[in-house]
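Read the single chain below, which is given as structure tokens and is the form predicted on its own.
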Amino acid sequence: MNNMHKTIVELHEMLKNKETTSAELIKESLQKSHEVQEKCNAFVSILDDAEAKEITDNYLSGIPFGIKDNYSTKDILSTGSSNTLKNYVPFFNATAVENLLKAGAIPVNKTVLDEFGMGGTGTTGHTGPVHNPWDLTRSCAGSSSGSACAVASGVYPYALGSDTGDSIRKPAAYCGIVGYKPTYGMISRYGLFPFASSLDHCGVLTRSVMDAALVVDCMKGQDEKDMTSWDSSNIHLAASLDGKVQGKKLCYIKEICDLNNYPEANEELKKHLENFHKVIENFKSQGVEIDEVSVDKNLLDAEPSVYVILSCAEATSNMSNLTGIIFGPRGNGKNVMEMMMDHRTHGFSPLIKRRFVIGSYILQKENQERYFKNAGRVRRLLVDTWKNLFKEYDAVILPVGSGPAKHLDGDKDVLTKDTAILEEHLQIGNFGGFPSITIPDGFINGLPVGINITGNVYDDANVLNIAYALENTMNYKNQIAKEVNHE
């Protein structure tokens, strides 16, 4: 049986008219985990007792679903794919979890992810690299590495994810399916664990536009228990897909999407822009008007550097509390600096470590002015660059990263400086919270490509429905990773 193969809105009127039962689908989502599992490593956990719920009108009933491991879950081990709570049991959930669990949502298992989410290949994680289920050789991206995997590979139609740089977005990318960032706040953040809270948005990883908008009809709602919540009740995303965008304006940045800009551009490359700019001279038959538009490219070329300052910033001081004093596993030493000290030497990867060490630097009194109070200036310039665009355009479209999935063995993969913005320009998203999603727009030598559309803060419906009429006009909805091999 293939039925996770299916839609939420095909698997919801199969429950409903007696086709299959939630049991069924628990009993094959679970199959699929453990081979997903065996082949690309993407779970932290699997729920073999997951138990069936009665189906509802609510589509989401009955329905399995994966969590990333930086969300708590009550009673169910949560580690944020770390060894410094590598035996964490929480003892609520996260807001997100239990808007989907009163929905009637079956959870599965929990998904690998960068260690705390801080890291873009999906390697760092404490069990493991997570393999790409379209090419074993090569990463899934982070960190909602496991979920976009899962989802790629047909465990279940959605998973949740987090995203403070573009952890949901670029690994959906690499596994040709759908990532949604809704606007921050959209979702409560309680019981994520946090990285960069300024940055720091929830979200859901699909196989289609549809399906993320019902997911987060279900997780959104302003939670007393996160102050940075707001009232959505007004918005409904699954209602508002039409797909009318005859008159929308969108707009793409030319030093960003402009060949010539790589000099040393690789053949993934100038594949990935070709196809870019095809995609949306398709979708201008559409009637939507898409204009070329230039940025400073001394302010983008910033764009990287900001990100890394605010980000090992807030991680620094956000995770003061991983002391194994707490919680976690105790460290050993003759005195309690002693066990700090030796549970965050051995529980931390060399990434973490080193992050934290940028974080701890950039925030002494004699370097704020010069590093973090600078990046927040330079935030400010780029978001505020950003929604001047909104106020002449609907949404700002553009590729996601220089190509398909990077190597596990990076050393196959040649980066250079000229890259640099278009592999990190979704962190601007984050930067001013706006609602952003990424979908599947073809192919290079068998491995999936992806691009994002961004809009200002909540205008969510607007942005997906343009990514719902664009993702009408090709042929990628609801794929399931084929394994294509290279050598």
Given for the second form:
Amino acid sequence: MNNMHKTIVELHEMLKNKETTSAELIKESLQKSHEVQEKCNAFVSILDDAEAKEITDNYLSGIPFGIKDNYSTKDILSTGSSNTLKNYVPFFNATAVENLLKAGAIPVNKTVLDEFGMGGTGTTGHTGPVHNPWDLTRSCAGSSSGSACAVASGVYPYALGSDTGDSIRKPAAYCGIVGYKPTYGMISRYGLFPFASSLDHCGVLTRSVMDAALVVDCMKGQDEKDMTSWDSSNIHLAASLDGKVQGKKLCYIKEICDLNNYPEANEELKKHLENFHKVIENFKSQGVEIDEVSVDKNLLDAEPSVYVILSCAEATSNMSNLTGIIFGPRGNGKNVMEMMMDHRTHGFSPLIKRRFVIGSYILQKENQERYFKNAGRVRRLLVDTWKNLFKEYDAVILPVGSGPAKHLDGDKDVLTKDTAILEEHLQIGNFGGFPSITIPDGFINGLPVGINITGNVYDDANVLNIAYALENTMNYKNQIAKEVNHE
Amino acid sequence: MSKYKAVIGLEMHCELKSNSKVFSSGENSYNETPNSNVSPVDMGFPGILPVVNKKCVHDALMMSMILNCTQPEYMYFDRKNYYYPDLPKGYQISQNTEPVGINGCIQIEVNDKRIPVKIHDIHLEEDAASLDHYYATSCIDYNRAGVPLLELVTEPCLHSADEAVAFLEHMRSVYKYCGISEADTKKGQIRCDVNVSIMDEEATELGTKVEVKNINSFGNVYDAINYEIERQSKLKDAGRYNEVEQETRRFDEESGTTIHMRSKVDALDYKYFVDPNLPKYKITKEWLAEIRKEIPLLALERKDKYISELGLSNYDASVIVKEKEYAEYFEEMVNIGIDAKTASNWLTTQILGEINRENISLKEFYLTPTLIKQITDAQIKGTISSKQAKEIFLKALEEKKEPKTYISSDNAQISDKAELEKIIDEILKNSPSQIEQYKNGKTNLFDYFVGQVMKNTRGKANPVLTKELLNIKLK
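Since the one above is the form predicted on its own, can you give the form predicted together with its partner chain too?
Now the complete complex, all chains and molecules, led by this one.
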């Protein structure tokens, strides 16, 4: 019994040929869940009572998967990794989950995230930090930390994630797997606990581009409960992966990728960028044209603040329903206002309370023009800049982060301000709702690093196909985390 | 009466009629059982998303046009953020950036005079849940959470409680004529806020504005405004106008007074911003044109028509246009050929009297215009007297039978000459002394003979024919 490291197609063939059963896969997946929980603390809930399902022609039928704990799951605890919802059992499924259940997929656990997705370290969930399976002293990044950890550990072939800034695509890089968020609205957000509605995307973490395509093919679809969802019935992602990229045009941005921008670069960053350029050169040999382009540095420098402003503002409002009145633990107090205050004071971690304060400040009448409206304008400028690139190029290709996973204790990583854009540029994919996928592109000191491909809205099939071709030029497809030994 | 000029602005909230709520699939209907019309969206459970109800947008646009407002190019919704136990999401979806209508104006009638009322804006939003307060506890009823609400804001351009109430009555009539709302204050479907300030007659600068919030009947609006005018005037008279504070008050029904709630300095910052879950969408010219065509003829327009084209009195026309169903009933009567004046008389006296007594709507009323026409036709032909007409009307109503049943049978007027002659001859034979007195000049005895005929026929004798025959026989 050792199958959960396999791809979805392989597992499906085995199930079809009766070489294994759904029940066996579930058993293995649950057993691995408990092992990973022990080592990495990746789960809020492990669904030991998960039941086998009939094997149909759907690739996902009978195969276990994981769900990030900010998806509403009917009759299953859904906490958002927050004390404010620590006992919340929803009575409805998120549409994306519902679609997968209809496909016959079997949820076996709910994965840990940074509280409500508001963090990038995997350390702020109410059940404690998630450890990176490649190196337990390091983080998985976030916020889809548990999902990335579990997929990399071979618990199952895929887990659901959500992505507001880079919450799927960065953990994927740090865990050496694939993370894909499709165009905004391709997957319904109904039932996803909101962080920042205009930036929130559903998506998936897998170990191969093909698996990502297969899963999103089942998750997507217009939903009458989400007005921002759109009809993608003419898009068949998995079927459109042919690996033909001859004549495709990509670009990378000098201001982000050139080592000379980072005078204080450490060894890891140097190796990361070197590796990036090597991968690019190699990809060119497939007949892909890859150009270096230049983007206004001031615009790029403004990006991280724009993200903070917009996401905090929307988050403050989105999480105003968490009062402990209708659901969640009741707070104490002499009157209802005091009860709400008590619930929120004790329920949220300090980090997200800080974000609420920022969000409230930004939305105040006297500050709106200066912060909120201006941030909206810069968002538009950035999106327009990227859209202009997409007029000439199929996609933008960029390195993810400034190196491999950071240390959990934080002290060993010196973050410098000038690498901010390298750390944060994936957020532009959320500003524009662009389809964006991260795949592993190498190792630094035994730890995985990733590369990202982002294309124009609705051009998901093209973006995935480029990633699929690039994946085939490297040896990191379907890799399972192997713990590295340290000095 | 105050010697100062009052300046009044109104905010009128009206719940709209629709199958489902404005942003959810929860049912929108008045229900006595708390928490029976609720969807997860209405209670703000984590992960819910709003979906706008197109019919509500349609109705909001119609009102915007009736108020002669400017409609926006795109439909937007904003979040109004504040914490309150009746607000499940912690924000209300409303309109701030681009309301469905701005800068409008509408003519209303106050004591038979027409005045324009300027409209600041009208916007579509969702209602909050309702709170029921008890001695030591409060209950939340989410039936109302998410019910579509149109909020109409006038400019401060009204000057008396009479004008304010006339405006509200007018708008209530418009809502009902368009079928957009039941506009029933008893069901809490209309709630008002009023802003009142006073100023010297010749002054150019407005006085300090006091807001009285959440008034639930027009009578209370009237009382609240007059109370405020008096309260502020007294302070001004006493040279203490600086004590009039910019504040929010509430109306206390029991004492008929207004009571301080909060000061301007405590006003909330609602941190409005465009709701990202409701993508903006274009309001096409074609759609607007379609909606415009659907606007029915409204009360004032009908009233003018009844007076100028059908010759009704101002009073009768006013009574008939009071409710759309009255006007429609009346117009049907006229359309099938009942004389307008006759139709108006029947409607305003007999018919409305009857439905008010029975406390039913005109739709439930048994006698349709066609049935009424059986009576009025018989009257014109002289088959029945007006007294009989009324009797037939009541009898038909009581027995739920067509009026013609009573007109053709023994209950109908006796217009047969031979039959009447027989009756008259019999009476004359038995009244020799009266005939002698009559012939000797006591001509007022003529009425005595008519009376005898009527008595004998239980009022069914055709009066015209009776008089004619008596005249011949008494010569």
